[in-house]
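So this first bit is one chain, no partners, the form predicted alone, shown in structure tokens.
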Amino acid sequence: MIDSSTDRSQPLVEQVPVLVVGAGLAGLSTAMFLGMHGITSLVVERHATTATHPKARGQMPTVMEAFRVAGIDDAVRRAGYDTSLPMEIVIGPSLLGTPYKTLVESFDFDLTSISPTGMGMASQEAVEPILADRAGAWGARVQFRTELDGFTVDDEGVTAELIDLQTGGRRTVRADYLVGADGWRTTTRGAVGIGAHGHGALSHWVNTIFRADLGAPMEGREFALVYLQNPELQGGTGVFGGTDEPGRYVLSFAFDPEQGEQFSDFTEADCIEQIRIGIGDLDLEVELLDRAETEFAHRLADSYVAGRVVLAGDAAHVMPPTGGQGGNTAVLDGFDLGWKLAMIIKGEAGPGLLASYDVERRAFGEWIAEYQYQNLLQRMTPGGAEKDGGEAGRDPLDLMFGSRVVDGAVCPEPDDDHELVEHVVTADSRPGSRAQHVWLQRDGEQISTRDLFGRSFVILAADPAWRQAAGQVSDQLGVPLDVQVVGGDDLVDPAAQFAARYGVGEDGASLVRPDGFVAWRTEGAADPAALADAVRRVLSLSTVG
């Protein structure tokens, strides 16, 4: 439920399981996935609405799989560009100029051997309302024009003071947990004493939004993104891109405060001149709609968890936008945090499970932020188009599907190399890795193993004896375990791939987390004691019981 009104009759101290600060991609994803797992939340946002300015665009297949679990993947896909049409990302001197390097020609990738879903190309402005609506349908309350004005933390929860920015009214909220998803200007991180590290502030930009008739240059393109390297452009570099509205575009150019340059120095005429240089047409008719200042930075929280306070999205990991992974990482923060907080609050996991969110997401955040930083050096640094190497040169399939959580809430195998990112072509669904996509059939309809995950822990096995073993463990520990027997009449394995792809043989089983990562596996026969031990270890449960 989205609440923009100011008439909020609340108890003196309102009680909520989770208070989420910030209604961006991270905050709304967290609220949505919490709701999917049965936990309501209150989301507060100081702005009047969800995002209205062009920001992040594009959803990796892993994000679309998460949205598929929540039932919003089709809505997100419809809200974005048609990936079957040409969509170029290039490095060049201007939109009309000859590219120095073509990075992407199309997003119409055939990933059917790796994932049941493809890319999405929706904007942040389009996705946030979809997330808010689904979160609201699952019990979340999203309140705009509401600001966090301090909080205290104790062993049992968080007491927060909120201000209604329209009326000035104040109220107190008591929550079991507070999720700081308040963006790159986060106050939550500093309030709990979490420091930050990284490359720091990298560059300063003037972002312009404008209208122009670019019919000829854009003809035949569903979308274009041009990283500009041009000595005639202010700062020598910039970026051009489209928006959801035909004829409306964005162009950013750099300025350097250390050289005495300030955002306020750039007049409307200056901005239009830069737009014309970036397009490559000095006579182009341009209507400047808006301009704003922003900073590119690489700033990473030293920890994502401090007691009952958790960081997500840009509050945890500020990274340059080059590569489009900031928004994707924010959504996946919420996907991971949703099931972990829900299980803790419901008593199905120990509080220690939250530490795995810090270990897993912080390691990935560090890696992906460095990837984006290397992309910045290549794409938006004069002469960078000739540079290769580093994380920016990694196989895109590994970026999409190769991340691991082996040092978190899993039972790693003794010979595991503890690599953070693995090669997709050699992956084998080992603990800490992505549970692989295998096409199965149910009632004559094609279904992916990935479609079996998302709502609870899942045991995949070929031997029906695992049903009884899982039932015993579930009753003993109070943890729901969904058993899916592959190869029987209900779930057919037409290509006989499951046992080999999951490394469990005919007798063993794979325990898969709600986020689709393998937590544990065995080639041995159904063993309630071994399964119970694995579940306890993964969920930080007491060994008593």
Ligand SMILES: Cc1cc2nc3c(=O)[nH]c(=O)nc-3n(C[C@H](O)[C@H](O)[C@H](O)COP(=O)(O)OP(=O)(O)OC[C@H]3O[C@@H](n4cnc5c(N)ncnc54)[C@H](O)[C@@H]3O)c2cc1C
Given for the second form:
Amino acid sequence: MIDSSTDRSQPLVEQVPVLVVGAGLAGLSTAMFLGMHGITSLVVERHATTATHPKARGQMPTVMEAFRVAGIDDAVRRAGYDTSLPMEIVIGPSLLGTPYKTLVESFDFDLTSISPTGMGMASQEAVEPILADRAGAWGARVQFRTELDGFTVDDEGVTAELIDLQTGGRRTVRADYLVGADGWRTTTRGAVGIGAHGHGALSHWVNTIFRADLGAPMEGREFALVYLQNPELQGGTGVFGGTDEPGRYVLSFAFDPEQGEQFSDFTEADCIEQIRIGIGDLDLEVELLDRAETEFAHRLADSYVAGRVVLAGDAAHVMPPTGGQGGNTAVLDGFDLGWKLAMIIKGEAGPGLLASYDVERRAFGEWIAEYQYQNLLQRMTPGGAEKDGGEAGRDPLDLMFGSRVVDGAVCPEPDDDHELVEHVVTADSRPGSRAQHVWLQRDGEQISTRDLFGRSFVILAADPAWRQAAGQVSDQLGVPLDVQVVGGDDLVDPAAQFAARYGVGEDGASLVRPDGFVAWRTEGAADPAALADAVRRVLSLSTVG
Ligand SMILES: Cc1cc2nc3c(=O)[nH]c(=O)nc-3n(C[C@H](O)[C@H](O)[C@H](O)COP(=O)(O)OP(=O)(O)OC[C@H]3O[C@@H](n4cnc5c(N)ncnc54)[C@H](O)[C@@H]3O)c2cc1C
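Okay, that one was the form predicted alone. Can I see the form predicted in complex with this ligand too?
Once more the chain from above appears, this time first in line as the rest of the complex follows.
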């Protein structure tokens, strides 16, 4: 059949729901979680492959919980270092020198009362292909050697120009939304007029990857991460670390463009000399595998959203890597964006829900970037070892699990203190907080409350009357609501903890978002009107309907 309405003089424009720029941790996570929620995306990446430098090493338990929702937590855990083995993080003059300060001796925390999963210790270069595979399995198309070369935005969507870097061919793509996950050198942010603030550019680094036989001194120290403070080292400071591959290591040293130094000044011989100083063995046999340039900066976007353009990962928040949170934050941006954009595109939420991504993730980005900055002053500033780092006075568990979403897609209680980070041990699953992990049983198998979340909004209640209330609200608003009745025959609560840990008593309910944060709760009996009101507020739905 001939479609006479088609104007064949115009090139066909490819349509996609979401165009993601950048196949790093932020872009691939966004694509994967969008795919999990049924929305396909096109991911364009100018490089030929995912990351070839180890960079981010280590996944926080909250990231592993997100990966568990996507079914890739085991693959990530297998790809990385075994966290039950010793893992030292120190400040010292060299790998072999006596440390000035020990920051961490082990990550073998017992988290079983807080989370159904633990930490991961895989490198970015191992994680990105896992994300890309799962994103692809859920319908995302990842196109390498493809560059975004400008775009325009209107009220209905984004029109983007792409270049195939292999052939030079150009094409136009039309998307409902564009996600700028284009890293620390983002052009997306500037193109939509979003400014940035923060401590600015901090230092410049040569990151080397090398192979060496470090022999006996590395036995039992395969993980060692050493922040170097040593006047012999170029720039006086640096960092040494292992990778997922035995015998392959990374070492970074600083250079100063204001002193006329450039990345290209450092020859292979210079790099090998710096590696030997950082190791503390000036005769060591070293095979230099690669080197790359990085800027450490503290640069935070003034907004993460401009109309139909959304920023994620380093494009939104560049932070020094001291403390290992940049990549983790990038993944969690994608986790949040996935369900929010998907619900908006499917018409289950109002476009206003996107504003909550900005409010929630920006607040977290500001907080975590300052934490990393304080760590930089301590760990990678000559003479800084005696300073307090970002963790000063804080329980490490709070960093892992204590962050809240306030002023976003939640219905805070009247007495909410609006604290962004709370102490996880005393937290009580109030709106804005992490929905607590409680071990339950289903079909004789242990299951965490956390395993009930991820795909949709979930109502957790002891009273089965919430099933009918939720069904009514779901039909009325067109929003899927999954009801899990805890304490009955289906979900057994062996220690009878649920009602107290969720603060909902025997009659009430907790409304949990797909990312496992509590959106709303009540101690009152099943009430469709109250539930509908909460769902509307959280999802920016109009009061009509
Ligand atoms: C030495 C070092 C160590 C680190 N260690 C840790 C750590 O231990 N833990 C941690 O959590 N974080 C760590 N980080 C930080 C972490 O690597 C970053 O936060 C993370 O890479 C951010 O991911 P992203 O997806 O936002 O950006 P990126 O990984 O930078 O990805 C952005 C991608 O966008 C592509 N791109 C840009 N513009 C275009 C365009 N116009 N068209 C197409 N593609 C484009 C780029 O090629 C790039 O691949 C470290 C960083 C460094 C440098």
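Just so we're on the same page, rigid core means the largest C-alpha set that superposes within 1.5 Å between forms. Numbering follows the first chain given and starts at 1. A quick note: this is a predicted structure, and the numbers were derived from the prediction, not measured.
F266: CA moves 2 Å or more between these two forms after rigid-core fitting.
After superposition on the rigid core, displacement of the C-alpha of G190 between these two forms stays below 2 Å.
Comparing the forms between these two forms, the C-alpha position of P257 differs by 2 angstroms or more, with the core used for superposition.
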